[in-house]
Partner chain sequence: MKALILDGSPEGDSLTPVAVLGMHSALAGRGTDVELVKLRELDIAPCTGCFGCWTRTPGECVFPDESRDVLRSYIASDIVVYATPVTFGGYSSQLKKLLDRFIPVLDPRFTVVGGEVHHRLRYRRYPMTIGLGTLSAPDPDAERLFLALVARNGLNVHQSAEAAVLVGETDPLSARSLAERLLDRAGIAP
Amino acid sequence: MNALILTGSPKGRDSSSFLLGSRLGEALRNHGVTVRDEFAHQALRTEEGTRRLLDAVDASDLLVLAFPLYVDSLPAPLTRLLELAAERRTASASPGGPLLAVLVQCGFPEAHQCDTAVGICRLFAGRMGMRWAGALAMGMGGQLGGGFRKLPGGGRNILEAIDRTGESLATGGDVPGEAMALFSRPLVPRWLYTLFGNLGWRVQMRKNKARRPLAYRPYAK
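Kindly supply the structure of this chain on its own, in the form predicted alone.
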């Protein structure tokens, strides 16, 4: 099996999406899968890069999209790439084609905030004649910036979910339901996440010498 893990975050290798995708890549390699890593925003900068990446998408047996949630959807470079990929294929593409799986994380406390983006990817798979394998979605993604070791419990639930998913995808299976549940579990209590999130905003306000209060709403009636 040939797998293409496509990172949609403009932050590239410094992103949480790449961190998650890399871990899934390790799990797939452990089960004999050939894995290739690519970045949508880099490839789309040139015609040659775009063509090369579209060729890689066509040649893959498994396509994994790893991305952060941007306004309930996918980052613009990744959306554009999917549009270009769709233009290459006919609407009558036969079922049973490549697998499509998704790794998505957001800064909101709740994993269900990713549902719309996951639905977009599922619809894309159907239109492309690809087999939808499912998605791992999580909230509180901002905590991934320090790596798995700095997460509560060492990110045990996340790592286990990814490992189970890699094992299943490597044999042509779907993302296991138990893996979805593990991956979506809150990393910390919601009140604690909100507390530190608000503190972070206040630090940024002070750093940038913002004078208005955090709750200031100039356009509210």
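What does the same protein look like in the form predicted together with the partner chain, given that the last one was the form predicted alone?
The text that comes after this line covers the one chain and nothing more.
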């Protein structure tokens, strides 16, 4: 089995999306899957890169889209790639067709805010004749910045969810329901996440030596 893990964050290897995607890659490799990593934003910068990536999409038995939620859907460059992939795909759905799975995380605390983005990926699968394997979705993505070790409980739930998903996908199965539930479990209470998040913006501003107030309105009349 050939898997392609396509990271759809502009931050590439430094992104939380890649942190999750590479862990899934590891889990898949442990079950004998050949895994290739690609980055949507980087590939789209050149025609050659775009073509190579689209070839890789066509050659994969399992495509994993790992991305951050951007304005309730997929980041624009990832959307662009899906448009291009769909334009050149002519095959129709077959029961043994390639699998599509999704790893998505968002900055707000509620995992369900990713639902519209997951729906978009699911319709893309239908359009591509791919079999929809399901999605792991989580909120509080801001917590992932320091890696798994910095998470409460060492990110046990997330790691277990990803590992179980890898095991299932490697044998052509779907994303297990228990894995979805584990993955979406809040890492910390919502009030705590928003409290630290709000403080965090100010800390960042100070680090960046921002010269305007946080609530500045450049376009107000």
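Residue numbers count along the first chain shown, from 1. Everything numeric in this text was worked out from a predicted model, so none of it was measured. For clarity, a rigid core is taken as the largest C-alpha set superposing within 1.5 Å between two forms.
- After superposition on the rigid core, displacement of the C-alpha of Arg13 between these two forms stays below 2 Å.
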